[in-house]
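The chain that follows stands alone, in the form predicted alone, written as structure tokens.
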Amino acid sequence: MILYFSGTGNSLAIARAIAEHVGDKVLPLREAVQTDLLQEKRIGFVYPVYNFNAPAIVPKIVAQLTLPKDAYYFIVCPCGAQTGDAIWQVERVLKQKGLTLHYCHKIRVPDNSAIGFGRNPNDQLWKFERFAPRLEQIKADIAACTSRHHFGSRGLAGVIARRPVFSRMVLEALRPKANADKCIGCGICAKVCPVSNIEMVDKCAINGDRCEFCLACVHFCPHQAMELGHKPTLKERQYHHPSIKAKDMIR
């Protein structure tokens, strides 16, 4: 079973690619809490890197899972550049549960947070071609249950990024909010949010306090109503994985 967390589809697409190669299934990480995993022989976690860390919900949910002792465990992190502490965080949770992480790797993908800093994630589509051989190697390694680790640097960037002053500056710049003048209440943002953090109130999207900063709501809004830092969202800068549509994100 391959468990994934995804905002704009990068992790979902990679989880599907691995699952197809090894003959496995994919499941959103949130749904794994109510799923019997004890008979699984291979369990993978595919999740992105946000601010040099795993999405906050990922290690929390992994800690809640009842997992088999004898399974082959792997982590694959799609990221814009570096993984920081993202892999180490989940590895530590597995270790606390008495489990061994057998394999981990990263693969670079377009950085969907670039939109928050005035850049276009679609300018990074070249990463798919450049890192296609790495994805093929990752798929082959996992199919063979290879024991190999590519942690990257020991999480210093992640530790710094979690400091309150730093995280407030960055995350506040990436906190989505609906522009009431543009929002028509279609509800797509609420449907694609992987943590159900958005409610429709009087035909306007209202973000709650559980935001994981995945920016799914920003990138999938068909009316560019979700904005970051009160700056207009440009249609040409909205991004999602080319093979993933909004309907794929809705569970």
Ligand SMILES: Cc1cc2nc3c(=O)[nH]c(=O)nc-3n(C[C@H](O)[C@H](O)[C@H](O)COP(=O)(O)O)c2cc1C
Second form
Amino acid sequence: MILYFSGTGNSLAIARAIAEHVGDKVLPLREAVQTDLLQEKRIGFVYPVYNFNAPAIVPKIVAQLTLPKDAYYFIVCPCGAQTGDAIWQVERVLKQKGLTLHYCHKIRVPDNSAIGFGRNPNDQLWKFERFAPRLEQIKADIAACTSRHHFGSRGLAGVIARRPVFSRMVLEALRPKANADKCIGCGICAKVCPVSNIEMVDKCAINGDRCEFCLACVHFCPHQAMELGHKPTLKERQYHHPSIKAKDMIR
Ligand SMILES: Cc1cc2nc3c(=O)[nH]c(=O)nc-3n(C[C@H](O)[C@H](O)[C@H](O)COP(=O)(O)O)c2cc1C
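Return one more block: the form predicted together with this ligand, after the form predicted alone shown previously.
In what comes next, the whole complex appears, and the chain from above leads the way.
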């Protein structure tokens, strides 16, 4: 079973690619809490990196899962460049449960947060071709239940990741807010939000206090109404994995 968390589809697409190769199923991590995983022989976690951390919800949910002792465990992080502490954070939770992480790897994909820094994530589509051989290697490794760890460099990124105040400050700059003049209350943002954090109030989207900063609402809004730091969202900078559409993100 491959458990994923995804905002703009990179992690879902990679989870699906691995699942297809090894003949496994994918499941949103959030739904794993109500799923019996004890018979699984192989359990993978695929999730993005947010400011050198795992999305906050990922280690929290993994901690709640009842997991088999003798399964093969792997983590794959599709990220812009640097994983920082993101893999270690989930490995620590597995360790606390007395479980061994057998395999972990990052894979570089377009950085969906580029939109918040005045850049276009679609300018990074070249990464799919450049890192396709890496994905093939990851798929083959997991199919063969290889034991191998590529935690990525902890370096400066890891040091920054362990400063929660700094990390929070950076993430707060990426908190999406609906522009009431543009929002028509269509509710697509609420449907794609992987943590059901958006509500429609008087035909306008209101982002609650459980935002994971995945930016799904920003990238999938058909009216470019979800904005970061009051900067207009440009249609040409909206990104999602080319094979993943809004309907794939909706459960
Ligand atoms: C708020 C935020 C912070 C991010 N921080 C990092 C980072 O520290 N390192 C990195 O390599 N990529 C970073 N990214 C890029 C994402 O990890 C990457 O685009 C990921 O593949 C998105 O996955 P998804 O499409 O499944 O949501 C960040 C993205 C967001 C939205």
